[in-house]
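A single chain, nothing else alongside it, follows as structure tokens in the form predicted on its own.
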Amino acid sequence: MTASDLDPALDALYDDFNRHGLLPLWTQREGLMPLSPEPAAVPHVWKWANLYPLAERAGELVPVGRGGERRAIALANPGLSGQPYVTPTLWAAVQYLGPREVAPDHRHSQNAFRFVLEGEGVWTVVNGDPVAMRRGDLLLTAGWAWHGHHNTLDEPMAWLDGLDIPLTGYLDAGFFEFGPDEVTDRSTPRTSRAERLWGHAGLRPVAFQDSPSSSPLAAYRWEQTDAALEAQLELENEGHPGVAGQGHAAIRYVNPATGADALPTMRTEMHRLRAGASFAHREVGSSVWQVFDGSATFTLDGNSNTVSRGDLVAVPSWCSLEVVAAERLDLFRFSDAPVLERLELARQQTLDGAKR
């Protein structure tokens, strides 16, 4: 028997308050301000294996043109009731563009990023720039960066797209413009304009002094990945310190104008591991990750995963998360730390308990 049940006047008050719209704390304060995370999503695994060939399936049923924009397969976290949404602040999608297809121009508030798998033979085109994209490479579509792709071989490629959709809409800041009905530069320059501009190490065009929220360089490319990685472990070996753990290596992607992250609200990085090296921790904010090469076994909550090249890993917020190569191994990964960090809700805690 409930208070409300001895007093009617209790009853009264619950039904005045329903019919105002209100909710008092002390029956909700579980929910509202639970003692650590409860995150919707769940820890998930998506198989390249099977990506891959629906995306090709795809591409034999679906064209690309006005309308739908892209081809693009959303990554449905099981825990978000049907959303397409990988976690609850990132959006993640496989895209698949055929031979000679080309998807137009459009644009959005929502920040963007490619990472790409394997393939070339697609350029991006940013705001009239156009953008080789090839394997290992990270290309970034700014929020209301116009922007169209156009594949020039008659071979399809297909890569990992991740974007703030749903951040921006629980913000609902959501913007989206259609463009021209064709990729309006059609030309295929190995260096874009700004990597020529912004693509050289610790060295900034003096005429730019403004500061960027978003990295002005429209492509990092997987040599300059691939090097600054192994003079990691280069260096490891060497007894120098600078590398994230024992047998691991990781990089930053970052803004060459500011030194922040290259996106305002998704951080990309890139990890190196060893053979039979690991790492495990859990933190707040969820991130995705992607194997580029080799194989692991990712432990998330307990539960045992083993992933190779393509596959793909939704890590919500707190989950607990050990990762284990079993050969050499290359990871991509995107969160949404840039947001946690300027709320000042970011939190990180290594599996031994020691909170940094």
Ligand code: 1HN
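Numbering follows the first chain given and starts at 1. We call the rigid core the largest set of C-alpha positions that still match within 1.5 Å between the two forms. As the structure is a prediction and not an experimental result, all values here were calculated from the model. Compared with the form predicted in complex with the ligand:
- Core-superposed comparison between these two forms: the C-alpha position of L343 differs by less than 2 Å.
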Contents of the next structure:
Amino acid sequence: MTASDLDPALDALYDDFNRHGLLPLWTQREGLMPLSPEPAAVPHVWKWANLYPLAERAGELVPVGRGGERRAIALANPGLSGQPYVTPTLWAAVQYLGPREVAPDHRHSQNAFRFVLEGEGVWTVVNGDPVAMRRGDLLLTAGWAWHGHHNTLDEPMAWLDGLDIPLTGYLDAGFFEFGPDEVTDRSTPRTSRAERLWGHAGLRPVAFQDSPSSSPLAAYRWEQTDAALEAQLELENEGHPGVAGQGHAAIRYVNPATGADALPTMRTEMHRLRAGASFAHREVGSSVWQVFDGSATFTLDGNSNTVSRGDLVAVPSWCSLEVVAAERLDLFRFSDAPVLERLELARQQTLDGAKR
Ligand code: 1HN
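For comparison with the form predicted on its own, would you give the structure of this protein in the form predicted in complex with the ligand?
Below, the chain from earlier opens the complete complex, with every other chain and molecule after it.
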């Protein structure tokens, strides 16, 4: 049943529907309820070799300060009509802070994290707690936490920002507040207060009985991530089954108070593959991968891409992904999985050799 030039009465009905702000389901069901997800977002690769020099140029030309707040350059998925969204739910950006620069304090209801590909010297001050940023670290800024960044060195630094900006936007749940014009605490401790309190595996401070929905641990350090991944591969080597998936070790960054994802809306993980190891799957919900070290082939819905250190890959919902490690490979990944899981919409398929 669709509008027909041959049936003036039906045409008039559709015109009247339109005039009264109505649309019939029977002309749109396929778009509203596809047989399986049909994302507008497309699989896409951004090369670090392109991103970093552009961030450098922005550093020369564009000041950072009150108003713009951050020199963050968003990855815009080509399927999402020019919006600054890497997938329909996730924001990813390269943020660049020049020598001695300061990004002022503010807070917002959107959850955020930073993942550091290279460099050091910036402290992000989260709710008054100065947190050092170094290669391989994951730093959290939970929704509504005050935060500003300052670069203590004469070298620039760039990192990956992940936020749930589009999701918060669809839900009309965004709030934002400016803080003081300067980051207030310019001290530079190697270890944040959050880590001193919460950064001891398996040991919970008894004074903190409540279970915050975001991790109270502001930083997850590379040394620990690296050791955890290496131990999985060593144990697998020693013949212990089930600790890693055939040369594929992985850890999830979790809230030490609850064991749940470190942030309520975003999953963050680090994966390590031996040279030659691979995996293939598809999942409901979208992900972004960043190559932390090594090189690989990412095959997305059948199209292969060679990626290496720093490159970023957007994987839309239900897109098949096969990763083959060309050499020993470390991959950072974030996704909207906690949202899908809490809404009981999560599905996944492991793809075997035949389906790849
Ligand atoms: C923000 O506050 C940060 O704090 C990064 O570094 C990216 C993108 C949009 C809005 C706020 C940060 C952001 C952001």
